[in-house]
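Below you'll find only one chain, the form predicted alone, shown as structure tokens.
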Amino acid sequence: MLSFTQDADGIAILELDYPGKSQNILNASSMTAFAETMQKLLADPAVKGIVLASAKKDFIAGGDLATFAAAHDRESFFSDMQGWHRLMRGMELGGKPIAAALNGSALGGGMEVALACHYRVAADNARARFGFPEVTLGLLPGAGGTQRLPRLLGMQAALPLLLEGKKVGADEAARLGLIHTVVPAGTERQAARQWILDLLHSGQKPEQPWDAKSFRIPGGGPGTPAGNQLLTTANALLREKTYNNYPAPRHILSCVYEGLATDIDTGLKIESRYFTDLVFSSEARNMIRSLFFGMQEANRLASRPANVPTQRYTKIGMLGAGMMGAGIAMATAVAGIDVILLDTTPEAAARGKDYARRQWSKQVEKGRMGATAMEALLARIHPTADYADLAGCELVIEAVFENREIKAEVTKKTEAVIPAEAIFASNTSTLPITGLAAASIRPASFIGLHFFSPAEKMPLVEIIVGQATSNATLARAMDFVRAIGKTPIVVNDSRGFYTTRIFSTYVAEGMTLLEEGVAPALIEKAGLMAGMPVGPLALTDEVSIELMHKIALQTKADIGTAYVETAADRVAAKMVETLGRLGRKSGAGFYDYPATGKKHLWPGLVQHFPVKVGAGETAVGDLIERLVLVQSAEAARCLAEGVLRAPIDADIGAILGWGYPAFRGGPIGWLHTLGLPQAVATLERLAAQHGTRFAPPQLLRDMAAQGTSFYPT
């Protein structure tokens, strides 16, 4: 786990590697082993200097999150956050130079560990990246990074760092004053020994910056009108984009604030009490949950079907070249593989590829992208109208009109070229796989593969399993998701599947608190204070009222006499039919949208459809519970119903797919975080004031009466 070597001059080389994983990091074992090793060196009068150093890829990946979620007793916790503290403390007034050669990235406990040595040499590396992301899994740098980052860079420069996560190559880290040299890659630990050297010859006693008698902080603390200012706006900012929803930015601030204000070591115990409640909080424990071990699960395909060779792909065929299937060749093309996009034109192909280019050049324009590279991209998407150019293609995806006759069309005409084993996926949002399959000489090889628009960018691909879907056929979809960079979940058919049932649940509450009298800026904020990214009807207008409105009216000729309108399904039906008003596409919605200017609710709304209900503290805490716990109602519902194959699944969906706020873990996540008794108990009464949308399924009752859960607690 740990080595070291000295040589004549006693600098001794300190090297990391950590058994049996890609990256080192710390957890009891390893910051153990690192304590007793980092003491003998401290206490050895051989050893006149120490670099610190890595066998790995990396320097240091952080703290074992298994090592937080797993934490039962917080004054042990913190105790032990207080020996670290103590050694890392030990390393910085122990008289002895030490450096870190940083030969990749340091992140999170590896960039604070950095940060107790006196020197940090880094590598010229690309690849590299150094940062504290500790908040966007809903913890803070516990390891003194709210102490002695502000302290180095200031505390201007320091909060966007620690309140946002951010993550900076090696050349803006030293720019910062993070890192003091980049040296070339491989030659980090002799510059670092080096550093040491020069130090010893000098005469000069090592000390850190907040050490000194005559430090002050960068640009002045807390009580100074400038720190003070800078931390009220802070606050205010942070209040504003969160509602308090994230207890992590706010701890951060407190221990920027209170730690700054006093000495180091009295804010490295401010900082670690902080810490101890971030990692006992439901906030930070579902988020670990769900974005990192969930997220971990779900790119390593975990659940794909095993003695299934893995899929290769080289070129791939996309139906129809609209927004969501330009984003699709978007994706695939920079992926590396070869891309036919197919659509009813050889200029609406074109128009396909030309949305590639206006994108890509955005990213040249910005920096961000070579223009050289963009061609090579481009070169691999091939526009076309000819089904014949389809032939070789692995896989084919359509992206057409939501039409059973039209996709029914295309399945048939694709089938007519493309190879025996090459797989047909659809991405549909609400047909189901089973009855779409059906157009197909091939079920077995037939799959839902549901992008989010627009697909360049968002980061999860729901894969749906037909009822004639083959296992071979799953997980050669699942290794396409992965080629791609996206994120899979897996569920089994139903009309919508599960995002799209899910997601509708939200948008359709809050069409039906409109028809209730709720007043629309009322809705809008409930929304926002829940912790979703936009209001309930704000995001009916962006999938657009009239979407919603044909697929009501799809599914009511589907099923016939047994469809049950609902008040979404009036409201809807109103805004196209009576008023015109389809949604963001048409520059008139819930809300307006002028040529000049911010998006506004639309004042004609009121009109049609009054304010009955009075605001109020109480009201706005009753309808953010409404549009929260509809969507883990229904959630619910497909696990019961076996559309789910898992819980993990539904919270990385919903939390990937429609941006539900990650701090609750997910509509499952959120249930288990009240407890289910809890949650069964709030569902009936929600039920029984607004109807059968809220009624738990029996599955949450047998699991409440028999006191299992969804997750370990």
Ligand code: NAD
Second form
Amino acid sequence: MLSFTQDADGIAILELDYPGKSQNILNASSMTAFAETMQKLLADPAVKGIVLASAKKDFIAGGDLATFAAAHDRESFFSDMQGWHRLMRGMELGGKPIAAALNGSALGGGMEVALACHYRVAADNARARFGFPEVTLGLLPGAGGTQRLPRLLGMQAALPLLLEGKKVGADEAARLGLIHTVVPAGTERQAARQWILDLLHSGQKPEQPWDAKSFRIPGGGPGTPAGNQLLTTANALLREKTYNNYPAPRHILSCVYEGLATDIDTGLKIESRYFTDLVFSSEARNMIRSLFFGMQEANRLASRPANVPTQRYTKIGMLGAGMMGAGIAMATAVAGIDVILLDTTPEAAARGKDYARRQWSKQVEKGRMGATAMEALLARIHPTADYADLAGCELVIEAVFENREIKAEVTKKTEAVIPAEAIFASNTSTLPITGLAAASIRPASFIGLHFFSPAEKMPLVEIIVGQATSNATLARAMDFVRAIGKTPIVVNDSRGFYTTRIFSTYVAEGMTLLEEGVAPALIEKAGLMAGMPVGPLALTDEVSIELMHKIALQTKADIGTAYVETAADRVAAKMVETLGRLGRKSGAGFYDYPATGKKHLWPGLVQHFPVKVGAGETAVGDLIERLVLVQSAEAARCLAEGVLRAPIDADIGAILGWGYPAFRGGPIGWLHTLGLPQAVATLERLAAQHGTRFAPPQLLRDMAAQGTSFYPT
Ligand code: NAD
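Return the structure block for the form predicted in complex with this ligand; the form predicted alone was the one displayed.
Below is the entire complex, every chain and molecule, led by the chain shown above.
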């Protein structure tokens, strides 16, 4: 766990080395061991000073999230935190200089331990990051970070680090005052030791700034006019941005406001109360489950079929050099894989490569990429109109027009030239994979790889398994997704797959509310207050009302009499056919898009969809409930129908795919948060009031009745 050595000058080097992990983490066992050794060293008269160091490639990665997620007793958690605080105060007030030698990253709890040292020296290590990412998982820096950081840097400089979870490199950390100095890598322990020796020789006592009699908070505390103004503004901005959905940043502000108005020991106690509150909040538990553990499992391909050798990729083919094809080609080139970018003409293919050049040039201009690096990336993209160039590809992805005949034709032409063991993937957003695979001579090697736009940036890939798709093809497709650094979810074939299907319920509910006569501005606000990144009408404009209309027409043509027209279908049809407002692309949809100035709701909307329900009659909470639960009901149906293989895929897909609010965990995570009996009762009420789209599937009723749940409670 940890070891120490002591030299002739009485300097002890305490080296942290958490067993069985690649990183040092803080939890009950590591902190107990740390406390025992630290207290021994502080009590030993032969020890004059202590260098805190790490045996891993980083200093400390942070608190153990598994411990936080499993905590079940508030008071004992609170009291454990008091133990941590006593330990760190003991370090600060023990009379012996303690210096942290930061060989690599110090994040979260790791940075907090470093802040409790009298001196911090970091190695000049380009990979190293420093900061407090707790807020991104619904937590706060609960090992003194909310108290020490603003006392060290002042509130103005500390708040962005605490509230945004931004991580900075060593130079920036030194500039901010987070660390004292940066030294060549490998000399950080020596530098820490030297600082201790110099201090000892000077005869000065080690002292943290906040323990000095003359201490004043840099820039002023909460009681000063400047401090007061800063916190008032921060509070208002936070509420505007988060609609109060995220307790973590709110609690961080409270810790700073209340904690800095008093002495540090009382401040630490205040911090622990807020921290405990967050650790036991559904928001943090949802965020930790979906964003941390769920994502970790997905990225290490936990659900990958076993016994299939890992596929390495060196060359892939991309059919269609349009918006999606160009983006996927970029992501592939960045991963060091060659791409044959094929379109109907050499010019069309070249346009796809030009897109890549334009995007990367922006990076070069901003200094985020070197010009040579850009040329090297571009050299990996080979535009062509000749299928023969696809020879030797390990994978070919098609992103041609959304048309069955064209897709069938390019499949046949490709399979004629690629190796028999290559796999073929379609990026279709709506056409069932099993149907498309009918054009293939190797349907077992045919799969869906559904990317999101812009494909070079969006992190999610929805992998769709057709009826004939083999496990080996699935495994190898997952290898590709990992190779290009994206996160996969795996779904079985169905109309709209998973993501399009659920996300469509949100936009459809917005249009339904419009037809019911709810004021458009209220609909949009309800979407934002629910935590969605944009209102449902704005989102419909983005994906295009015309597309929603076309999908409805296509579905009607495909399923005939079984098709039931919805309010959303009527609204989309009226917008497109009668009013000629197709969405953002055409410059007119539910919103107007003036050439200069900001977009705004189209004033004509209320003439064609008169407001029947007064604001006083519609509680915004009811709208939020509908916009959120319509997604959950459909996601539960996807699980019941076997479209989804695991609940966590529903949640990750929603958060990464369309910005579903992480504090709810995801559409399934939200049902879990409500508790299934409560969720079923609410869905039944909504179904009775508004229609069967809210009806809970039998699976959900059964689970509620049996007292089972999607996730551990
Ligand atoms: P796009 O119109 O921008 O690009 C399609 C490209 O395919 C064009 O460059 C076209 O010249 C080319 N093409 C057409 N026929 C071809 C043929 N026979 N051989 C070679 N190239 C041919 O379309 P897009 O938005 O990139 O969408 C492509 C596919 O990706 C569609 O299936 C779409 O449903 C799917 N998709 C789109 C999005 C999105 O947000 N746009 C998201 C996910 C999936």
